[in-house]
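Only one chain is given next, in structure tokens, and it is the form predicted on its own.
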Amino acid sequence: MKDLIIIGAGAIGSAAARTLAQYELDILVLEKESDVGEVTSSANSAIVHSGYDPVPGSEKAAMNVRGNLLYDQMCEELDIDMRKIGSLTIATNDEEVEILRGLEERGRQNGVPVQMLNREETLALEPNLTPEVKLALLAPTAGIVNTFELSVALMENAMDNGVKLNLNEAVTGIRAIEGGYEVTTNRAVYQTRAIVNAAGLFSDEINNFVNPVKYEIQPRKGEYFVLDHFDPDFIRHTIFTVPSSKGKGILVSPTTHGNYILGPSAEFVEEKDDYSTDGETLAQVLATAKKLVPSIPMNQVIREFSGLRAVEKSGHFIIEESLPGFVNLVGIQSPGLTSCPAIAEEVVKFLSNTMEMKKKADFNPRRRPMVRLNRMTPEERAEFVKKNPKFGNIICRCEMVSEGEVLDCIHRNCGAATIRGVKRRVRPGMGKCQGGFCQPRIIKILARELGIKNEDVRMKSPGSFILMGETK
């Protein structure tokens, strides 16, 4: 019997089993997708929140505010890419500067520092912002994250410690049995003395199987633009609307590979798999985004895309040990990615009802570095490449991503197994040409370190295959 099972492996779900790798218990997680952070954790804002928008004493506000002080140690520690830059909320009008005020005081009561800006403040700070701002909410504790290497590094260093990981096993069924619950998949049956309910979107459906109170995920889908890396002073913040009751509205925020962001919108959809993009919607989304800044240059947007938020009916997280042993972590929308440390550490207060905490004492919480060429000198760069020649092979131009990096993302625990996985690891295919140079060279080097054929190698999940064969 396992101490512990773990369904899904997004930013929560990976967060729990690295904080939980503290301790000496055995521990699988189950993710049905074919690498961790496939789904919400990988499409969304990647922003950081500070917490001055959650209702004070709520769930979220307790989340998001201890979740935001854990960022920096937690990231330092997993060489996880994160920057304070800071955010913008901005009101061009009477009414919006209402309600601006009002997100200045919920701010104080949550604990978070936050500063009032009148137009010319505002204007200093971020000289390609609309000159119709009245005022601006500046909130310095803000930051962006790399949200495609968040789950990554979570689960790479939970892997490191002994959690074992497996990929593509969807959970079909869980019952109670004495000491714990059966958990039935798509490939086995196994029993456990506890299990976290961390699958996201289908965290009801999880929960449904065995609790008489029954949720409901209403899924919430977001379309975005991407901008090109094409000037580094564009925008310095994370540039908000005042937010509304669909979420906190339309951003402009920087990443942390110097591209820009544009979204998202914000309408409830009936399906879990609804990725879709469409022209009128994200027409709307540009209409709002040049209201904050009126200059975004449209002829850098390299891609569109959406994400889903895993919305429970009630609009709360629901963080509970709603059995014995069966902690539930149901609706963890925004700001679920900057909670996910704080979030992590609930469950361990759950567990430790359930079971003896004993920690291991030789848990390392310290990830292997990545090698970012791009961060280095060019003559470190040059001592680099002359001991590693593998580096100074440029498989994508656009990144500038060496075959090293991608040899080193596929080798690591949790490494990559798909072009998305390498995409989402060290960025090739995530430049102008969107793969169209690089990905082939991708497809080469999977098949040659996974000992399997061209053919073979996926786009992601099982069946998305790019190639067919040879013709000459």
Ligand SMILES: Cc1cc2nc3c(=O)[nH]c(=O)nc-3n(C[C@H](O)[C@H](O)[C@H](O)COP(=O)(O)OP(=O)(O)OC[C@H]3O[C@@H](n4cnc5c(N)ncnc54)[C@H](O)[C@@H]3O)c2cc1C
Given for the second form:
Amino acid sequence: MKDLIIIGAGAIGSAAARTLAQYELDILVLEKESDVGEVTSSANSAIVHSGYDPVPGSEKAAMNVRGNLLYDQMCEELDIDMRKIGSLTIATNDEEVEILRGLEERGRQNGVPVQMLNREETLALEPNLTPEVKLALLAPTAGIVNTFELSVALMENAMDNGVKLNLNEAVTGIRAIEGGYEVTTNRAVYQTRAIVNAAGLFSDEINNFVNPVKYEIQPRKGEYFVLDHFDPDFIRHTIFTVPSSKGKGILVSPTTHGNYILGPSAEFVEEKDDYSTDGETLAQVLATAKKLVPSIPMNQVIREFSGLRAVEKSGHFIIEESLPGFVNLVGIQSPGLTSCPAIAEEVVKFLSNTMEMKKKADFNPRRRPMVRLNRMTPEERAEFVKKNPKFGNIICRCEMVSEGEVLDCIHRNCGAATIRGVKRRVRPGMGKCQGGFCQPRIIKILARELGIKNEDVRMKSPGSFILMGETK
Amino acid sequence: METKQYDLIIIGGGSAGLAAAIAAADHGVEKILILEKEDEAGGILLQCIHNGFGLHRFKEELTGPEYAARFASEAEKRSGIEIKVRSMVLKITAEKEVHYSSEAEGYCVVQGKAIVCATGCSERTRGAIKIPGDRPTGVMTAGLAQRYLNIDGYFVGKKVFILGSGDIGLIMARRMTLEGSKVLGVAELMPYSNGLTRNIVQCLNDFDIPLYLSHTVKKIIGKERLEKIVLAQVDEKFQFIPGTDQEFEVDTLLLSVGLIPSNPLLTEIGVQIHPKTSGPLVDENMQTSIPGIFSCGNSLHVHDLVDFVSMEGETAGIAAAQFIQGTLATSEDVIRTEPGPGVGYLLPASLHCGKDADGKENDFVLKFRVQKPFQNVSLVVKQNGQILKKVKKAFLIPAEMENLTIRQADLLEKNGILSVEVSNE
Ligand SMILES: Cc1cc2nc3c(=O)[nH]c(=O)nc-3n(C[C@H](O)[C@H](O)[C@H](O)COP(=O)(O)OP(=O)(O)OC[C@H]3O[C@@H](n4cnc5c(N)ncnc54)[C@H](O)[C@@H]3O)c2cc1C
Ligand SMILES: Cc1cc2nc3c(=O)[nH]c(=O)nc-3n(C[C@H](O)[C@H](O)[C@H](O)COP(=O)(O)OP(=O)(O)OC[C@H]3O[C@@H](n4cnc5c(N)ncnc54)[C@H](O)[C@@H]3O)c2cc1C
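What about the form predicted in complex with the ligand, after the form predicted on its own?
The next block holds the full complex; its first chain is the one shown before.
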């Protein structure tokens, strides 16, 4: 019997795995997709929220504020790209000024540093903002994170410390047995003493297998534009509209790679796999974004995407031990990314109710740092490449990624096995040409390193093939 | 770090870069370096295995690789030209330092007295044209499909639809049909094709592939691999016409929706960019806003015929030679150019009256594309509103780049505004 099965390897499951890897436990993570962080944890705004916004006293507020606090150390230890650039929430009329004052008060109650800036102060910080701005709420502890790197780094470190990960394995049933649970998947049957349900959009179904209290997740879609990294100083903070009942509103933000994102919309949808984007919604996103930043250069758009928020009917984060040894992390919508290290701490508390939690002597909290060529001086880089020639071979023209970086991301724990896996870890294909130049090269490298045929390399899931066999 | 010195550094060993190198060597430049990121020089031509290259220049029909090979062997004959392949240029500076990286040499910095930037173009992607719907695999640019097929030897699709009637899409329609794929149609948003007429005839008509003008893809359907597309007709304002939806079951959608000059190296150091072409602003010498940095070929503006790419490369190479030798005359007087009615863009952006490499008064080659198809019209060149030259044209289409030569003797004065327009008279 295993000690623990974690269902789902998004940010929440991966953070739980990493935190629990400190303890003497036999842990297996089951993930139905071909990679970790493949679902909501790689399709979101990637903001480390400061926590001024959630209702004071709520679980969301507590997790957000604690999560934000834990982020610096977590990202430092795991070499995750994260920068606390601060956020500005913008009011452009009297009604919004009212709401903003309310948010300032909430921020104080949540213990989050916030500061009001007048029009001149705001425009001095962000000259490209709308001149209509009347008042802005600055939250200096808000940050941006490389959301792709987050789940990967957490899981890599968990695996470095003994956690086992099975990809392409979906849980199809759970039942309570003597001293634990029996978990059935598309590939095997396991027995385990405890379960962490971190299945995101499907966390209701996992819960409903065993818990008499039923939950229901309603997916709520957010659609975005991504712009190229055309000017590092175009916008320097995360810019929010004042939130409404529909969500945090629209934001305009730089990403950790100097791209810009605009979004998200907020519409409930029927299907949990509906990632389509539609013209009308995106036109609205753009119109709202332009109210914040009128001069957004739309010729810099390189792609659109959408993500699905896992909204539980109650609207709350459900973080609980619902049955002995069965920990639910249900309805973890925004700010889930920010909250992940805090939620992981809660999991430890719940599990210590049923299990002996003994710390390992040899837990290593650090991940081997990524090689970041573009942060080296020419001299450092020349020196490094001399010793590691594969880092001299540049295979992505837009993002200037080397073969060495691709090889490294394939051969680490929790390594990339798909084109998207490589793209999300080291960026070839993220740029202006969207893989037009590098994709053939990535296919060849993956095939060679994984010992498979070129036509068996996938974008992500088993059906997402690119090539259809050799020509005669 | 050691910085090796060259006279001329050429970035990109495609048709433009090779022609520039050869011309510069023939005009006395001694130490020329070509940096090319691919395994061999030749550029995009290496994947264009169809016929039709070099009709103007060599008066015969060559394949892309054959045309490229002629230039590559000419370059090799000249001892002053050094070609480094598998060498990606990452960065240049206004001081004409060039940072490149390769597996063989590592990270290197070299410096030239002049630079020719001939980095080609990239394809517009789904993101750039914003097609809504799912995000399956099987939606790819036509040039990428061409590479998989012609260089790597792989099929990319069995049932194919093509969006955009640019030349690469048309050529791929024929190529995939010949390989046994079924091409169900080509859709074009505009009411006219964006490809060369000969490609419409030889690649679509000859294979009974329908061309849907004023149509575009409304939706992409497929969770993993592409399953279906929805095609619909658009009105003059490019709005979908209700009731015109048609579904096509396809596994592949090729995008041939335009090429954009690729100039990340130049934009990073603040070279001025032409708002219409996305290439740099150049004068008659192909010199950019930074003296000694030149641009030519598809990274300057997108060409449909390689012969003109080669010519442009030569102009840039000769001018770079003059710059290095200190003989590139740049007068204070500048003529600015401006596209007139009916003309999309006009190059060069500025003209100086001076002497060419042979000491004669230089001519000006104006290059431009019209905004839409025209029949039985005149092209009129004006300076400060006065007509300098008028040429009758039976047909003009945006897909074909036009050339007009103006001699200094034709000009009224050495400054002012020069324009080209389409006139019904
Ligand atoms: C539009 C949008 C914007 C957001 N912006 C922010 C933001 O700026 N800041 C922030 O802090 N938060 C943000 N969030 C929230 C954040 O993205 C989520 O809270 C977080 O990613 C949730 O992580 P997760 O691990 O719970 O879910 P997921 O990442 O979805 O992971 C769940 C995993 O479980 C797997 N799984 C499901 N069912 C099974 C099964 N039966 N068997 C095995 N595996 C299974 C899935 O494949 C998936 O990988 C945003 C969310 C959205 C949608
Ligand atoms: C699919 C297609 C079909 C065509 N068909 C015809 C035809 O039938 N007949 C005809 O006459 N013309 C045709 N053309 C047009 C013509 O052949 C091309 O426009 C011409 O070859 C472009 O030459 P170029 O040197 O400007 O660009 P390219 O050939 O693209 O060369 C640019 C070179 O720069 C290199 N490079 C780019 N960035 C870097 C960097 N950072 N570091 C190092 N190297 C770099 C690239 O690898 C490439 O080799 C066709 C073009 C295409 C794309």
